[in-house]
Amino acid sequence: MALRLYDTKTGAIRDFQPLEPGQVSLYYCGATVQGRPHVGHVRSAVAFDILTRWLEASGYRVLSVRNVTDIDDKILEKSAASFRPDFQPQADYPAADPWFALAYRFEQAFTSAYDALGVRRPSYEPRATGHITEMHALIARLIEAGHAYPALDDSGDVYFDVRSWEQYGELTRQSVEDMQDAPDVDPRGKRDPRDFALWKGHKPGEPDSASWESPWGRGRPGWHLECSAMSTKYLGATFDIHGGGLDLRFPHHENELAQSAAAGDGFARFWMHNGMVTFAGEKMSKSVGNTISPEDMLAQARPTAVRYFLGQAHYRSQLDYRPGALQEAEAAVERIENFLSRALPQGDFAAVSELPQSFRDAMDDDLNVPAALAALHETVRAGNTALDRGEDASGAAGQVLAMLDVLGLRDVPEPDGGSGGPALEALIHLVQAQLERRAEAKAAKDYATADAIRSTLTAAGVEVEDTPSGASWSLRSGAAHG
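In the form predicted together with the RNA, the structure of this chain alone:
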């Protein structure tokens, strides 16, 4: 089976073939860095990270771009607010910052969150403010083609003319007539209320640093334009996949498509959208205030378990967070890890082997990760059965390692990752001494003493397991030690 992907634009699963053999160009929308990330942002990144890994496992070279929107209304507003006399420092906004510093601080928070969950960095990560020239060129092409116009008032805005582009609405299969008018629609200098800004004229009171000269007056980029400008700059006028969260489908992606297509670019061949993360059934978002941060999750469970949770549902499904979900994910991850430490007691985790066909088929089927995980767990069970019979299971272990690589579950940095420091060294010696005492007690059939030692260790967060080759122990959430 070859790779098939769901394309939002056609609403169908289609065979995927890249434009250029052997190479896939992928653009997906990153964050507007106006605040700290929540897990919804990270879920999207995990979804496209898994896509990238699967494409690479399938033999493609992947050229990936994820943008950073580092200027927008909210960034400017928050920065401006931080300079007012009534500014109250908060955890999110500890100090007064110029807009660019504020944006960069949050960009770093996003980077940290991605890194903490093993999301590999894209090939390029361009910022909107670094691509003003490309945006001007695109605006000029649109004006030239009769699809954009300077605002009819003196605002200095430049708008896309929705009525001039009859395909407008094709991505989300909506007609302009049926669209609900915004309740507080402000027509400004627009020909049609649905026309959207390509360029926003500089407003009095906004910092000079947040505007650039242009043929249409000083101003700054509109949100939708940047993605058109940057994706085609780095990937070409036509590229393979454009991704992002489902909430970006309209208006953001619809507008991108309109701009680029009206300018004559082929633009994206496939549109992929990940489902939302919900909390108690409701979309997680800043405006609702029901967000959970990656840090919140990492305080509850190991990074690998958090990543497993975020990746386990199909990427197009809604992912509902509820208490206990992370503990379930942790149990599933530990089951896999227990098998690996049984099957590979020497810790030979480089012995990666071929992927099972059932796993490949599942991933080829529009990245059916739930079915791929079923293949993974079946391999684990078969391996455990072999071990129970006294047979070798290194082959199954190698397959498990390969599957974990595709899912990105081996790239997640673990805080207790084995390398130690003096405190861990001391701990290892102390635990070993206790286990030796316990082994002596067991040999003497003094089970009362043996159990007392074990419960003392358990109470200290050290879990003890007896195996045919002696006792092994692990910290309550950490790597096993012989």
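If the one shown is the form predicted together with the RNA, what is the structure of the form predicted alone?
So it's only the chain below, everything else dropped.
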């Protein structure tokens, strides 16, 4: 079965063939670093991390780019607010910060959240402020082609002329007439209220450090322009996949596509969008008080369980958080770990086998992770059944390890040990040593010592089961691992 992916632009699942044989070029929208990451940010990062891992498991070399938008209106507004006399320090805004310091602090918070959940770093992670030259060049191309114009007033703004590009709206399949006016700038400088800013002229009160010289006056880039300039710099005028959250389809990605295509670039061949995260079926909102952050999740469950939860739904589906969801994910992860500890009592977590065909078929079917997880848990059940019969299950364990690699569940740093983690490996060796002592005691008919060893292990949360092939063990669900 060939890899097939849903393309938002065509609204259909299509066979995926990369532009260059053996290599995939992937761009997905990263953080606008105006605050700490929310759960939607990390869900998107996990989804595209799984995509990258599956492409690599399928034999491709992946060149991935995830941007950082380190300047925008809200970053400047929040920085300015921190210098006002009535500023009240908060946990996220403890002191007055220049805009660039504020942006960098939150960029680090995003990096920490990604790292905590085992999201691998992309090939490149460019910042918007480092690519002003490329943005100027793109604007000049659009003006020359008749698709952009300097503002009709003296603001120094430059706008994309929406009506000059007949294909505008093709990504979201809507007409210009049905669209709302762009909200970002005073419409007096525009030819049409729906035109959007490519370059924003410097405004009184904004710090000089937040502006750059340009042929159209001092200013800074518009949000949509940044991604077009950065993606094509690193991936070329045409690349394979552009991704991001569903909320970015319009206007951000629609505008990216329009300005890039109008400038003559082929741009993205596939558009992929992950679904949103809800709270008990409702949209998350700070005003309602039903939000949950990555930090909140990591306080409730260990990182592997949080990653399992964030990655378990189909990437295009809505992911619904509800009380108890993380505990269910924790139980699922522990079932997998307990099987591995039984099947590989010596901790040989390097014994990776071929992926089951059912898992491959699921992942090739538009990254159908729910079906892939079903294949994973079926392999765990079959392996446990084999162990109960006294049979070897190392082959099933190797398949489980391979599936966990694709899903990124073996790369999550665990403070108390996770599947394949050093703490669990140490625990396995210690428990195995105790079981060997118990076996020696039983062979010497020293049943009191054998029973005492078993009682000690049980008190530590280790369940021991005697089978025809010897003693096996597992961690009791909910037991501490460290």
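From a predicted model like this one, the values you see are computed outputs, not experimental measurements. Residue numbers count along the first chain shown, from 1. In this text, rigid core is short for the largest set of C-alphas that superpose within 1.5 Å between two forms.
Put the two forms on the same core and the Cα of Leu55 is off by less than 2 Å between these two forms. Core-superposed comparison between these two forms: CA of Val68 displaced by less than 2 Å.
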